[in-house]
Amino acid sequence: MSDREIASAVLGCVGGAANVVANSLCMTRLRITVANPMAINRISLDLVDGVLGTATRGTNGVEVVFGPKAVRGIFNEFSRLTGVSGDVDPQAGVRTHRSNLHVHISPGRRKSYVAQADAHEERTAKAASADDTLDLTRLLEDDIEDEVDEPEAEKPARRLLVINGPNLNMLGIREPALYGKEDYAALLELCKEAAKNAGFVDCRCFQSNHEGAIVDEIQDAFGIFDGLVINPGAYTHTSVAILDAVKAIGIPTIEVHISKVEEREDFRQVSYIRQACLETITGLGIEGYRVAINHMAEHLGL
């Protein structure tokens, strides 16, 4: 297979270009960070031509091990296919100390790896068998040594979803004395900026005036997003369906309200969504979203 064909096969095994957040080259490895690690098909990945083994890297990362001569071409083609500009690790080839990565050697690749290890380590290795898998793993880990404790220090890639309910698209027009003069575009800009600064790799903002659309968006977040910040608007006080959707997906959730709802009409004192939330933030204007995003980042360990 050509480098491009191998890169394409690897891409298919990790959920396609839409699932790739970042990729980089480090010595013998193609490092890939994905949005949804559940989309990685490790069995198929092991069978891709040229793959010597795989290693888990953090919560959302996988490392695909190739020979030192083959990996650069594959990395270049993978970057072209994904459109994600990859980086070459400045530590590549610099020996520090033994890697803490746990490496899985692909079935059927052990013998070929030994041959490469012979040349790379300038020593003779016995033909691989089921009995010397541990020795091969050690050879492979020596070959892919990394920065000191980097796998433990690396923060997980987290994605945030912000949902706004009915009439929040009318910010700046709707009762500015209560909701402020900033418009919805300003709210979106704030959320994106706050999420990036808090360490999230992605922040999707969604708004709808329709209850069913909000329920659909919450359900679609399952397995994709790690945290949810939600202002259901008027549905806060009426929607059991939105509550049930949030409880169903089990994603950490924070409730936000721009106004100080606890000082408003009696019917606004009821919040169904609150039963599924870590906390509720009210009365801070759109800055309440920044507070919620920072609190969510802390909760997720960012």
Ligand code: DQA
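Fair warning: this is a prediction, and the values are worked out from it, not measured in the lab. Residue numbers count along the first chain shown, from 1. Superpose the two forms; the largest set of C-alphas matching within 1.5 Å is the rigid core. What changes on going to the form predicted in complex with the ligand:
Superposed on the core, the two forms differ at residue 19: its CA moves 2 Å or more between the two forms. With a cut-off of 2 Å and the rigid core superposed, residue 6 has a Cα displacement that reaches or exceeds the cut-off between the two forms.
The Cα shift for residue 256 between the two forms, taken after rigid core superposition, is smaller than 2 angstroms.
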Second form
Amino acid sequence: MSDREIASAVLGCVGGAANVVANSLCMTRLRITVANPMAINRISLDLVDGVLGTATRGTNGVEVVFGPKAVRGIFNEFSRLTGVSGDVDPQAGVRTHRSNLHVHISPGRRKSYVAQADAHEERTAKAASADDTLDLTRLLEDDIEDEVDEPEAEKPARRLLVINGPNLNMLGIREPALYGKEDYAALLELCKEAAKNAGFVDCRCFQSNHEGAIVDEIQDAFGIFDGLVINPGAYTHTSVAILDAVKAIGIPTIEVHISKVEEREDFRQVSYIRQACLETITGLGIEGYRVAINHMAEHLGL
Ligand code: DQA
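What would the structure be for the form predicted in complex with the ligand, rather than the form predicted on its own?
Full assembly next; the chain just shown is listed first.
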């Protein structure tokens, strides 16, 4: 993809030019401030060509990491497309909280970052030495590290929704060899406690045996909740409607399964919801929810 195409894809993921209030360039990333943060689709942003990671920036912003070589051209095109002058960082001098700067970079993307660095060096006819690659990787790390030293500011108020699908209300009774002896009340307690410890201001837990009720609950989360942890139970393997609902609201979502589904029957090997999820956690019993909640908190900058 060209710089222009990448900039245009990024713009699409942050609600279009009308939503962009300001943008600025830092060593490795675009910093975008928007009018309506609900229009930012972090999942789609993560999938844009060349994006190495994303980070929440304050209450109305997002950072999109491209790496030091690629970011300049994309920034220029982004400024052209938005018509917003990119020279002034509206938050310059305003230090953000360290937790807001946690950049979600998947291991796969880190590898691709190093590969991109290599390719760039080759293109410029200077064979990439191992040191060059290392330096570039370090540069990205340094950029993050630099900002991590900034003084603390207010933590963002983040709300978590936990959804459990059919038969998860039967925990403790239902096939304890597979799903454990702890009941649904224990799961609720665990989620509330984990969410509080992770810094969420609110944690709503919802369970239903009905697909439509789960779709309704997901739709209602739009504009209210910042993260979703979901175990759709058997609907994992059948429900396009639940997948579509999660995609529609576009909030970061993590899939959890109590059992190790990957080692079970063939029909459990399909997960529709997975394509809309940041991550899938399986086989950790109800403790998997705690892991998911902590990962979500990290993803949201708590
Ligand atoms: C489950 C796995 C599903 O296959 C099953 O239908 C469930 C629970 C789990 O948590 O392991 O209901 O999602």
